[in-house]
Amino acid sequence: MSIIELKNVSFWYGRKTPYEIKALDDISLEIEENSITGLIGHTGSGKSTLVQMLNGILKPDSGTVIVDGQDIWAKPREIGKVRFKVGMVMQYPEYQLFAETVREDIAYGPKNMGLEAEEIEARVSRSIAFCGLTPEILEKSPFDLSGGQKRRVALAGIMAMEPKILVLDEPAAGLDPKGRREILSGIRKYSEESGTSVIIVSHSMEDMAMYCDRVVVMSHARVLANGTCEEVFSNHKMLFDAGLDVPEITSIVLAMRKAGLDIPENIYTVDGAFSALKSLYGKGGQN
C-alpha cells in the first residue's frame, strides 16, 4: 500500500525568467508503507526538489502530492498540519539546532503540536532512546556537543513529533564510517518497530544496498527507475549511464566475475558475496 503518491508532478525554479530550470519533470511516484526508500541520482538531478514536495516547503507548479490518501494542497492554509506527518530531516541538520537545552530543542516539535506535557517528556525519552543517546544530555547544550551527538539530538526533534512518514536528506554526510552504521541502523531500527516509513536521500550506493527496502533513481528531473535494491543495482547500465556508481562490492563482483569466477552479478552487499563465495568454494571439497 502507498503511503506518498506523486501524480505528474512538474516544478521550476525561476519559472517564466530567463534563468527558469524544470527541476521535476512531470513525476508520478508511489511510496510503499512501512518500508525503507533510498532516493539517489547525481547532482541536480532533482532529489532534495522531490523531497521538499512531500511536507509542503515547496509547492508544485503542476500535479498532486497525496501523503495518507489526502491531497496536501487541497487545504493550503494546513498545511502546516501536513509536517507532523512528514517529519523532515535536511542535510546537516545540527545547523538548525537552536534551543538553549537538548531537552528543549527536542521537545519543541511536541509542544507545539499541543500535547501535554507528560506526553512530550514521554516522547523525548523515547527518542533519545531510539537516537542512541543518554538521560545526561537532555540538560547540556546541544551546541557543546560532538558533530555525531548534534546530528542525533535534530533526528531526535524530528522522531518525537512521531511522524507517520521520516524523509531524511543525507543522514550520515561527514561522519565517519562508525558513526554512519550507528546513524543509519538506528533508523532502521526505529522504523521497523515503530512502523515509520522512512525516506533516505544519499549518495552512498553502499548506504542504501544496506538500510533500504526500495531504490528510486532520478536523473534530469526525472524518475528512471523505481525496484527493489535486487532491481536496481543490478541494471549496472542504466547506474552508469545516469551518471551513478554500483555499491563497492557490485565492482569487486563483476571483477570476480571477469576473471572467470561462477558467482552471481546480482551482488550488492558483502553479506551476499561472502554467501556466494562460501557456496562457490564449497562445492567439490574445495576450501
Contents of the next structure:
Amino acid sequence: MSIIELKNVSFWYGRKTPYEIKALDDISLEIEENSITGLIGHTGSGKSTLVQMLNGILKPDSGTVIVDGQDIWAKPREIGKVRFKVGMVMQYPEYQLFAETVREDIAYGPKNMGLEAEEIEARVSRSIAFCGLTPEILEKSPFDLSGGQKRRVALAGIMAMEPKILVLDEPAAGLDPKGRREILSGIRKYSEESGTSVIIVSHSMEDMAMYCDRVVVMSHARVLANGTCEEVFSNHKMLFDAGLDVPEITSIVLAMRKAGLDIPENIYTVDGAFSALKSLYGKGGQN
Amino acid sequence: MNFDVGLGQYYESDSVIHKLDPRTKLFFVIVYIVAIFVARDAYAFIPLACVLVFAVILSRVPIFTILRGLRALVFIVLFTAVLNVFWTSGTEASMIFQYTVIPDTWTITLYWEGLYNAGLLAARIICLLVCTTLFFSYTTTPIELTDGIETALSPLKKIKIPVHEFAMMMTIALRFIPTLIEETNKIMNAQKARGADFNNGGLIKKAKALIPIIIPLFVSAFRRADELATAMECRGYRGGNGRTRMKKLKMHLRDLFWFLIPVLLLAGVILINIYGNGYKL
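Output the form predicted together with its partner chain next; the form predicted alone has already been displayed.
Following is the full complex, with the preceding chain placed first.
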C-alpha cells in the first residue's frame, strides 16, 4: 500500500519572473508504507523541493499530494496538521535548536501538538534512546553539545512527534563515518520498531544500498527511476547518465568483470560481494 | 514571509549612468536634492523633471520598474498632498469652496493655493525618490556606493575618523542581508515542520512564536561573524592602512559632464526663483 502519492506535481521557483526555474516537472510517484525509501539525485535535481512538498512547506503549482489517503491541500487552513503526520528533518537541522535545555527543545514539537505533559515526557525519553543519546544530556544546553550530538537532538525533536512518515534531508551530511553509521542505523531501527515509513535524501550510494529498501532517482526535475535497490543499482548506465555513481563496491565488481572474473554484476553491498567471491572461490577450488 | 521590495534593487546594464563614478553620483544626488528644496517657483520644476527624465532614459532602467518602486511610497505622497490641500490658507479670491462641519469651530475651506502646494510638494517627493533610487540603487551596486563614500570621505581620516572601518561595516551589513533572509526562511520552515504557528493567536502568543526563530538566527549570525572575521584575518586584513584596491575608482570625461549638470541645474533653479512668474511655493 502506498502512504504517499504524488500525482502530476509541478513546481517553479520564481514563477512568472525572469528568474523562473522549473524544480519539479510533472512528477508522479508512490511511496510504500513501512519501508525506507532513498531519494538520490545530483545537486539541483529537485530532491529537496520534492521533500518540501510532502509536508506542505511548499505548495505544488499543479498536481496533487496525497498523504495517508488525503489530499493535503484540500483544506489549506489545516495544512499544519499534515506536519504532525509527516515529520521533516531539514538539512543541517542542528541550526534550528533554540531552547534552554535539550529536554525543552525536543518537547517543542510534541507541545505544539497539544499532548499531555506525561506523554511528552515519555516521548522525549523514547526518542533520545533511538538517537543514541543518554538521559544526562537532557538538562544540558543544546549550544554546549558537539556537532554530532546537536544533530541527534534535532532528529530526536522530530521523532518525538512520532509522525507516520519521517522525511530526512541529508541526515548524515558532514558527519564522520562513525556518526554517519550510528545515525542511519538508528533511523533504520526506529523505522522497524515503530512501523514508520522513512524517506531519506542522500548523495551517498553506499548509504542508500545499506539502509534503504527502495530507491528513487531524480534528475533534471523528473523521476528517472523508482524501484528496489537491486533494480536501480543494477542499471549502471542510467545512473552514470544522470551524473550519479554506483556504490563503490559495485564499481569494483564491474572492474573485476571487465578483467575477466565471472562475478554477477548486480552486487551493491560489501556483504553481497563477499558471498559472491566466496562461492566463486569455492568453485575455483573444486575445479 | 515574502521580501518583495522593488525599491532598491540593482538593475544590471552597462549604460552611461551605470558607468559613472560613484562619487559623481553622490555629488549629483546631493546637489539635485538641494535644487529640489531650493525650487520655489512652479516653473523651476520643469528643468528638474527634464534632467531626471533624461537620466532615466540614459540609464536604460525600464520606466515600469521605476514606477513599481514608487508604488510602495504612494501613501506618503498622498498623505502629504492631502494635508497640504486642507492646511493651506489663501485669499478670499482664491477660495474654491467652504464647508461647515460644526458651526463656529470647524470649517473646511479649500483654496487654489492648497491644490498648487499639494501638487508641487508631490512633485518634490517624487523627484527626490526617483533621483535617489535611480542613482543609488538601480544603477549602482552597494559595493560601488560604499567605495565611493569611502573615497569621498577619506580626507576625514586626517582628523582620526575611522572612515574605512565604517565603510567596511556598511559593506558587510549589505552583503549579509540576503543571506540572513535566506537563513530566516530556512529556520521558519524547520520550525513550521515542528508545528510552529506564526499566524494565529494574540499578540503575546505571536511574539512568543518568534523565539524559536530569533534565537537560532542570532546564533547563526554570531557564528557567521566569527567565521568571517577569521577568514578576513587569514587573508591578511588589518584595517584600511596601506590597503590597495583591485578596482580603483577613476574619473572620466563623462563624469565632468555629470558634475556640471546639477550645478547648472541649481543655478537655473535659483534664477527661475528670482525672475520666474509662476506660482511660488
